[in-house]
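Here you get one chain, nothing else, as structure tokens; it is the form predicted alone.
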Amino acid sequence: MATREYSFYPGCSSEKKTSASNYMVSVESMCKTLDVKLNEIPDWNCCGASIGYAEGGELPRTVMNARNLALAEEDSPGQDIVATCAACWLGTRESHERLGKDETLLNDTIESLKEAGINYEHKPEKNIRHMAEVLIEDIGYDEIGSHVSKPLEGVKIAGYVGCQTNRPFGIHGESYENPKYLDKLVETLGADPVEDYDQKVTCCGGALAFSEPEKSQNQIKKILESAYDFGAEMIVTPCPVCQMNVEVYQDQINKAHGTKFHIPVTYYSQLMTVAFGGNAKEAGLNGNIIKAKKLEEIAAK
């Protein structure tokens, strides 16, 4: 039996062939050391991040997060609900706090979901995490250290938390203005964190890529430029959606604007596998489109 068990929700990026593919491969080599285990979510759905955007309306979105709820319960009861995209995070947890607020939006949650023969129980107790409360929380620094056999000695890495992992809700403790849970974690994992990186809660304008490209890529300009005055050789978030925004635009940025961005843009998740002792494929380096060549030499140490 593991020493922790969560119910686990891990939403449409983390899907094979998908954008955040090599982060879920990551996360399984992570939890493997620190003898987690997630228990998938039978049939879960998307979150309806995308739909809120679209105007879709507030019920079916939240239908769409009680579904996962209820069926995470029938799977796993009284297990804490773990996801690692901020997005599904962020959107199951404000679903389950209106549910718990607003009667009619209970209610026709309810009724919506009998429809589908689903029967939904609030239940306020209930937690949904972010994996990184549950690595911060309930693991800490000492454990995660204790795991520690290939420190990222001399790499400085700035820790990009971004907006939606840290308001409204966030790692319990933390500043809003500047948290400093990945400072602690890169530091637990022997390389040197960039503390003064004054860019780590900038939304990355991951809801205006398509629609207004040029303020996103404004915003990821900014990330960049910060990471790299402080002399940062490496950026490390735990959102896919900015993971994937900060990375791929960098190109573009440099064609609009002269300038020469190449700074890798990793997971949490992939910096731990790498210095737990995993090899590069554990950690989903081949994922990453600029290559952290840092962390495949120490990987193949």
Second form
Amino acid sequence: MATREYSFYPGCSSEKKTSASNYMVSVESMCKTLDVKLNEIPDWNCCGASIGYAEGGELPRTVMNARNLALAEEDSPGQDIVATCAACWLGTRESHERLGKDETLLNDTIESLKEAGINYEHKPEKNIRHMAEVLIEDIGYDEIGSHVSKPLEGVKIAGYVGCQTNRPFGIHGESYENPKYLDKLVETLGADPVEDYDQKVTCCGGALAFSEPEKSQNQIKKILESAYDFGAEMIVTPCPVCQMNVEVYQDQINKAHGTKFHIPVTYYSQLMTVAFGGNAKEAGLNGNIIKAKKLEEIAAK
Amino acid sequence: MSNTAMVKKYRNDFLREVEEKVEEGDWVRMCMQCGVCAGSCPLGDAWEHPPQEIFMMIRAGKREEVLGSDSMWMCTSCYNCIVRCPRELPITHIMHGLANYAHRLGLAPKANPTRRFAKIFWDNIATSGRVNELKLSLGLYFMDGFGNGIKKALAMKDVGLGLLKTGRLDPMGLFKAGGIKDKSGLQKALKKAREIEDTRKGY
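Go ahead and give the structure of the form predicted together with the partner chain, now that the form predicted alone is out.
Every chain and every other molecule in the complex is listed next, the one we just looked at coming first.
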């Protein structure tokens, strides 16, 4: 089997000792099994996230993403860029699209980046993709299934797709309102998808979990409640912000509302690593604040 | 003062001002007032004026009410309004653009927590090139002074400890430089970008 190779944009939350460092650990394990080679963009910078808009205007935000695009092309010419973070993916792809449409923006970006000694050349054919797209479109469920050595039998999992992995770009062939790829992936790994999970594309509040905690926690409460209502034992997500927001505020929500939420929130890559026979450490399970006991048990088998 | 300059330049043609100065502002006249955006927004209840109302207020020349509103600052960037809008207005981007414009003119509500957090966030990444999560959270907690900061930090203590114990927060983050290697290159590029944008927009 030929090695698949991509230019890789890991993003700020993937670094060691940051909020999604365990996501990265599991992505590395997953890619090892799938024979996917990730070429990290040298000296990549932040995408500006969405919340950067207030102070960073359109041009400064575009410049940040164009710097990464230029560094990626220089390091791994012609390769698709893959991001594991929803915001990184969105920011990079959005900037790339705008650079292709708006000549003034393109020229201003080129001029700005010259200050950093970077020569930006626009490559319209460059694809900026989310890891979920690589899994579904390039590798496919069948091949993923062929690596399953420890099926996640009997685990009921709610696929929480969230916002930015789903909108505005989405995964080819999936709807915005009811994307099914996480459910299909859960099924491929031998677990039971919670197909009635009606809050699968509800926003967790994103960055407003910091600045407007009450309003965001109302959102998170809905996302958790629905998972419980339909019998989920675990939530799975493709987004680092979704993962963090839905996991870490459960205690605060419990205190405010008298609820008893205590449900693990995992990444798809953690499920895959365990189903592929990896151990708990390789799946980054030590990074989950609410322990994914069922996964730990399967990993220890 | 840039705000006075804009008022003088556009008199009461606020729609034209938005079309020329606000990111994706030229879409505003395309809104057909269906309200799907308002019904689709996760924080819809928190908006004093939902997007379709903001669009109509722009057309009606209600400049101060729009730019001084905290409504746009309720946007979580979930893109639900964008994918549902029957006329395909990039509503999320217009809201970001309006918020940015109001902030740059000094008209945005001073106390709005998202405005302040967004500024701390941008300064954080524009300096070092990558997010420093500890500095970012502490910057937010302590923005209203030391006493308030301690209170907020204590309220978040358990969340922080959970992240710390699982290796998802760097306790030394305050003292580490971190970030990218070519900070100075990035800073220069961003400075240039700001200059160009300011000239183009007449700030």
